[in-house]
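First comes one chain, alone, set out as structure tokens in the form predicted alone.
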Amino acid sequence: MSFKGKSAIVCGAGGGTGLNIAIDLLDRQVNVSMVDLKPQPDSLNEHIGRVQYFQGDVTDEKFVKDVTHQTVSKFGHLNYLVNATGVLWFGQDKSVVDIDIDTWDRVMEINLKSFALTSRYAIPAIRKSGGGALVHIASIDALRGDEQPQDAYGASKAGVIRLSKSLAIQFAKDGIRSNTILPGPVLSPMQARWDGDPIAFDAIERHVPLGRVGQTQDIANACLFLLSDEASFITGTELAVDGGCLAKP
């Protein structure tokens, strides 16, 4: 997969899956604007000149607009947008009949509104560059219920799928593709609850048909494929990267 000379914005790039995706793109000669509320990671020095880091809130429209403008100003064009921003607040995010509605609203802002804002400003820039691709990280939780629900998280991720499909249809004529990735259980900072709980971790691994929990690299591999020209006839769809969990009865 050849990406040399391309430029990307990766949101949620301060750690976990987003950082993995950003580093993989940088390793393939992509110019990358990394965006996150977290401070800049220490691992970017070798990519100086092809990376810039923006620390801020992607639910802030002015911030998102500025990031997009500065990306185009520095790199000359924009080809890719990756939305990997997300929160999963165990203990706070629960059934819709119990959740604090302010928590519901904030999850929706971070997990869905931010994707709308980044797409709002990235798409015109990608169109001016002659086309490109968007990849949005959703979740298999968007497609199922749960006896121990995180209703705001699941509903926001279902919204991501719908938004992506709409963008795919709207901008196909401009050579812009939009797809979602649906991770299953993945070992990342979002799942810090597994730290120090080997019993729970073993139970999750037994639940996955392929017999292991996913790694952020599994999601990054899928993302780079969907961004690449090898996926040039794929748009408006969702790719489950879940070890087979959705296929279970």
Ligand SMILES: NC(=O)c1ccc[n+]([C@@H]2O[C@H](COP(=O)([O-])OP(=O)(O)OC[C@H]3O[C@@H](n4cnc5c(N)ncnc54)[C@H](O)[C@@H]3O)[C@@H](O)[C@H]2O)c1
Given for the second form:
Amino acid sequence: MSFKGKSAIVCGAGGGTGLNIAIDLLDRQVNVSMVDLKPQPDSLNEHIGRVQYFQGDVTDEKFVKDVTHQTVSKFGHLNYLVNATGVLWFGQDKSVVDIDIDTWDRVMEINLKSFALTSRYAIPAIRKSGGGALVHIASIDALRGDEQPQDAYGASKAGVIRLSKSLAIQFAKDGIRSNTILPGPVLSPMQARWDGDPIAFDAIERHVPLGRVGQTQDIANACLFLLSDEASFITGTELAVDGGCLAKP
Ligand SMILES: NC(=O)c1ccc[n+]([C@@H]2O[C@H](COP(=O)([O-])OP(=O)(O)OC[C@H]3O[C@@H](n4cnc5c(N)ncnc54)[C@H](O)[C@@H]3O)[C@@H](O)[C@H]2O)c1
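Cool, the form predicted alone is there; where's the form predicted in complex with this ligand?
In what comes next, the whole complex appears, and the chain from above leads the way.
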């Protein structure tokens, strides 16, 4: 896959999946603007000149607009947007019958509205640059119910799928593709609850048909494929990267 000379914005790039995707793009000579609430990770020094790090909140429209503007100013163009931001607030995010409605609103803002905001500013820049691709990270939770639900999380991720399909149809004529990845359980800071709980971790691994929890690299591999020209006939669809979880009865 060749990406040389392209430019990308990767949101949620301060750790876990987004950081893995950003590093893989940098390793393939892509210029990358990384965005996250967390401070800049140490591992970026070797890419100085081809990376910008923006610490801030992607639900802040002014901040998102500024990131897009500074990306185009520094790199001259924009080809890719990756939305890997997300929050899964175990204990707070529960059934709609019980959830604090402010929690519901904030999860929707971070997991769904931020994807709309980043797309709103990235798409005109990508169009001006001659086309490109968007990849949004949702979840297999978007497609199923749960007896112990995180209803805001699941509903926000389902919204991401629908938003991506709409963007795919609206901007296909501009050479812009939009696809969604549905990860299964992935070892990342989001799943810190597995640390020190080998019983829960073993149960998750046994639940996955391929017999292991996913790594952020599994998601990054799928993301780079969907961004690449090798995926040039793929738009408006979802790719489950879940070790077979969704295929289970
Ligand atoms: N880990 C899993 O098991 C799993 C499963 C399915 C889907 N996902 C999805 O994958 C994506 C990546 O998650 P991850 O597993 O790498 O977890 P992660 O917690 O490491 O990554 C999410 C990142 O989003 C950032 N973030 C949260 N709110 C923000 C805000 N308002 N502004 C800017 N940045 C913000 C966090 O600081 C964090 O770095 C998320 O969309 C998540 O919902 C993860």
